[in-house]
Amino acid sequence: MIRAAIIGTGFFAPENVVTNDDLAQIIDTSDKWITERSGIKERRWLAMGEDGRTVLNGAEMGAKAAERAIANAGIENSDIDQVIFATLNPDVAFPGNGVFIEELLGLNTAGAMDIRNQCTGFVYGLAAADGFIRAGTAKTVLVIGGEIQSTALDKSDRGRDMSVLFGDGAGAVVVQAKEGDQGVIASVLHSQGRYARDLWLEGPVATMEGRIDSAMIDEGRHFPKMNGQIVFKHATRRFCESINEVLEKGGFTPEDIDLMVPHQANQRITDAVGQRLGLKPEQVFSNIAKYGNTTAATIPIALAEAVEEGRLKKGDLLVTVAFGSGFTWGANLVRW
């Protein structure tokens, strides 16, 4: 049988931390406030340069973290015959990040596109890696979760909710054509667009001449917008419901999880689908408090750092989570 195994991780994290505190001086919150909500302590921004621009842009952050997978996966860059770069906000309008990964690691033209699923979309790319490999079309695929947010947030008290959230990075896994067990065994994925305006960024709008205007901008619509309440209850049920469903796919039950690698949205509802699947800390992987979101950078980077930690090893059963603006959510399940 052939699978599509991760045989390499890697990620980038700006230099930059951003505290609660540090948010503290300019937004009408506190370390106390953020952290009992969210479990976030810090998170990292990309630093300004003088012209105004971020120091690095998305695709570059994850060609840096793609380069840490390839040396960790021990291939070479011209064995990638296909990417996808997982996000919410590309570099332009179009094209795509994944060209631009194309361009800078040298891919002899290999295979790119986008997915455009934000907070699931690690889970939708890891999905469809395995598709690639299981048809044939592809044996070796790069898979990116790259954002950058906080050139997006609203840095004043009306967005305070949402800007001492997100985090910028990147996270990348190799996947390549293995025969035996290792692998994806099964992804589930799924979407319910009713809700789509509860965790949205409205503009710019492609139904609009010039696709923004100076209304849109005063009442502060170009800015990411949450019902927190909606978003939390709407999550924490889904993300059972994905795992058990990729497990019951699977033919495995919760006991046989090794570790469960979540999409880091909220600590809270990290800690609520472990209590209720019946998992152990040691089954669950956080680091939140330290990224905070990133969106769909979130699980990638949480690979690559359990890797380095020693909390995978080879066989060990992995499941992959999300949910997120769509609303959409889904889940992989992994042979390690």
Given for the second form:
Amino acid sequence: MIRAAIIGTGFFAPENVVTNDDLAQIIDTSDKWITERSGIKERRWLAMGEDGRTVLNGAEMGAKAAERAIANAGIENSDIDQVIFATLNPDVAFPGNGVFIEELLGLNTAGAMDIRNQCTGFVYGLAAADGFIRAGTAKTVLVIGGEIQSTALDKSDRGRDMSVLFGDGAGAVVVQAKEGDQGVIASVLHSQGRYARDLWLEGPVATMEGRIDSAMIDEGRHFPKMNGQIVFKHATRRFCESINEVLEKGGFTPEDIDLMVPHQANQRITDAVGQRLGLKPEQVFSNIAKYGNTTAATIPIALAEAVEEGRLKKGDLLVTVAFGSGFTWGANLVRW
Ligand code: ACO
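For comparison with the form predicted on its own, produce the structure of the form predicted in complex with acetyl coenzyme *A.
Complete assembly follows, chain above in first position.
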């Protein structure tokens, strides 16, 4: 049987570390509040260059993560025949970041697709890569999750519930058609648009002439907004449901999981999910303390770190799971 096997992982985290104490210098917050509510101690925010732009853009961060994943897989750039780039904010309104990866890595016209599924982007991307491979559309797919959050956050007291949670970074995996057991066993994908407005960034909007006006800017509607308690409640429930659903598809139970790599939204969400499913600490991966929530990038960054730390071995049963704006949620079940 042909399966979509993850044969390489890599990540890139910007050098510039921003601690909770650094944030407390500019926003009315504290290390204690952030640590207790989210588990985050620090995050990376891209430094700004003299031209007033970040020193790297999202595609460049993605390319750095991808180069590491390609080296880790032991393949050549020319082997990639499809790019899937998951991000909630591409570098420009269009085209998406995938085409810039084709250029940066010299991929000789390989297909490029962007996925706009926010925190769930990587889970959708891996499911799409699996579909391409099973259908014979592609043989070697580069799935990247990359995000610049720092430039979009409201860094005044008004935006403190959001701005303390998010960070910049990118992670990548190489997925290749392989004969045998290794690879994606199943995926589950869901959405519920009635909650779109509980976690969104409204402007610029397509229906408005000029797309944005000064009233929107004055009201801060060009910054992301979140109803934190609703997100918390739904995230915890949907994480558990999708893990159970994807395990059931493969004929497994939570006890069979060797490693769960959840979207790093909030340590309290991860802990609640682990508790509800009866998972042992060694079954759950977390690095949110170091990077915060990098939306589409959290899972591929975590996968790359799990590999570096020896937490994923050949034959292990891996579950990746995410919930995010949309609301969207889902999970992948993978034999490593
Ligand atoms: N620092 C200090 N105080 C703050 C901050 C901050 N950064 N942000 C909010 N507060 C204050 C509020 O103003 C409020 O003050 P008040 O009581 O005087 O009105 C107080 O803290 C409590 O606010 P709540 O919103 O009730 O705080 P809550 O306990 O719900 O925690 C949080 C907020 C952390 C956002 C929580 O709702 C949560 O964890 N939600 C899940 C959302 C999440 O993790 N999102 C990640 C992104 S989405 C995703 O990836 C799935």
